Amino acid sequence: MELTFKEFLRGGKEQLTAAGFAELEAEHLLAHTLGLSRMDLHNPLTVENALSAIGDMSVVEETFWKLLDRRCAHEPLQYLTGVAYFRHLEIKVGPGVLVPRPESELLVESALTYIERIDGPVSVVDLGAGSGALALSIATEAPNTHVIAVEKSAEAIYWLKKNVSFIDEKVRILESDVSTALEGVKCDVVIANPPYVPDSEELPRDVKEHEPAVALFGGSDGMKTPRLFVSTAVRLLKPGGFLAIEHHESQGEKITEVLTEDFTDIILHKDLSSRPRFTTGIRR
């Protein structure tokens, strides 16, 4: 069974491999079919194991056949597991929702070094939350938070009530277009990762043809949208309060224009491609 079951996951990395994907994919699709971690697959005794607890190993074929044919189609990976990798959260995601970038985590992460110098309660409002990712890393790695989750998008609250529910409901949920969101609340801090690709731009077929279009186009130049989520953070926050804003890589320039009429120290951050990726500011 353990040469079947190598020579079987084989394949799949062959199919990958010739579609263009990484063959490192089968084994995330592979151990999402037997229920277990990409690590427990190189456990021989866990993976005999789940195999005699499925019994018939013609339906773990198949199921796999079916899910590298889905992603030879060009279904995003993490559609087809129902889990994005974000920070040290396991994201649940499926269509309607974004899926969690890497690049996000570095603006949570400058979000977080703000929050750590501020003494007592911290309030933070994220702003187009979409599956949770954002959010629930700050409230889970700083205790001292209270995170609001502003989302519009009802295929997006789907994912986002499912997230809070498993990994900390002490988030709030607030279904609501950004334009209107908390009038009359002041907080601390407000992170967003608007819809911010310009219209024209041309997206990888797993992006342009599964991922919510509402999520990631802003207009004809991008900006339509991330200039509506500046203005409520305007609204939003305390003065000295802290802004963190996900933009595309051509508009760092555009992002300060806007911002520097209500903010200070507003700073540039890259990607670990080094390619302009958030903007920071302080509220005036």
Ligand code: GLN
The other form holds:
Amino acid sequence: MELTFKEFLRGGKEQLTAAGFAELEAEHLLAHTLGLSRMDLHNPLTVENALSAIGDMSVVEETFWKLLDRRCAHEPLQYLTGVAYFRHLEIKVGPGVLVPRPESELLVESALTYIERIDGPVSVVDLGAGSGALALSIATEAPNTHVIAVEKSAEAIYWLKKNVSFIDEKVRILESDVSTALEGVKCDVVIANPPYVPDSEELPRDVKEHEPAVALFGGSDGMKTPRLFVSTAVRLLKPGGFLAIEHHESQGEKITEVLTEDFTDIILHKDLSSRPRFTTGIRR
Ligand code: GLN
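May I ask for the structure of the form predicted together with glutamine (GLN) now, the form predicted alone having been displayed?
What follows is the whole complex; the chain from before opens it.
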């Protein structure tokens, strides 16, 4: 006998919890299967309409079970649904690009606070922009900005282009290595979430097996890439310009050390779980 919608949602939840995942993820996956939002699942009429538009319940079931199996193999939920929520944005993501993390939302907040205090246009460069979550948040939340998103990975640029074209076409994409990007250019703000995880760190399976290593690992102590990003920020920023750079919880002191010569007002900020997560400074 064919399972009802409620029964297979319950089955999905059971499969996920048995494998150690949150049962709520079953709702995200089923909503995605039906082309609905998660909240829509609680509206029987909307569900009914979606099911009859698809017509064949077994197609829904098969797609849903396949997604559940992939999630149980630790594919990130956001790769399966194709979307990550970041601040007020829906960012398109998939294999090849880092899923934007909530801790970076706070970095954006601190950059916006600096930007608010400036009159007139503000030039912002996002180094290693990935999906574009940070760059697009700034561009949409602070309309007085001109934002350039620098990214070297062709796979990440595929997603970056999609997000820029869906969300804000004014963001300029520059395909370049950070070290050589924008020679001769000066800007007011640099934001960066560089790969900073120490090479030897054991990451959760979802991250280690599916997200791009190039966006995660920053050398033996994780500081090699952040140092390169800081030297580019030093080159790009006007005197009085603002830098916000995300880092590993163990790198607060090291980043301060790296910034001391060229920056004043160096502040270490904590993430939502009170771990040192990003540092801001003003270019001397
Ligand atoms: N914080 C990320 C993680 O959870 C790492 C992001 C990065 O290296 N920029 O793995």
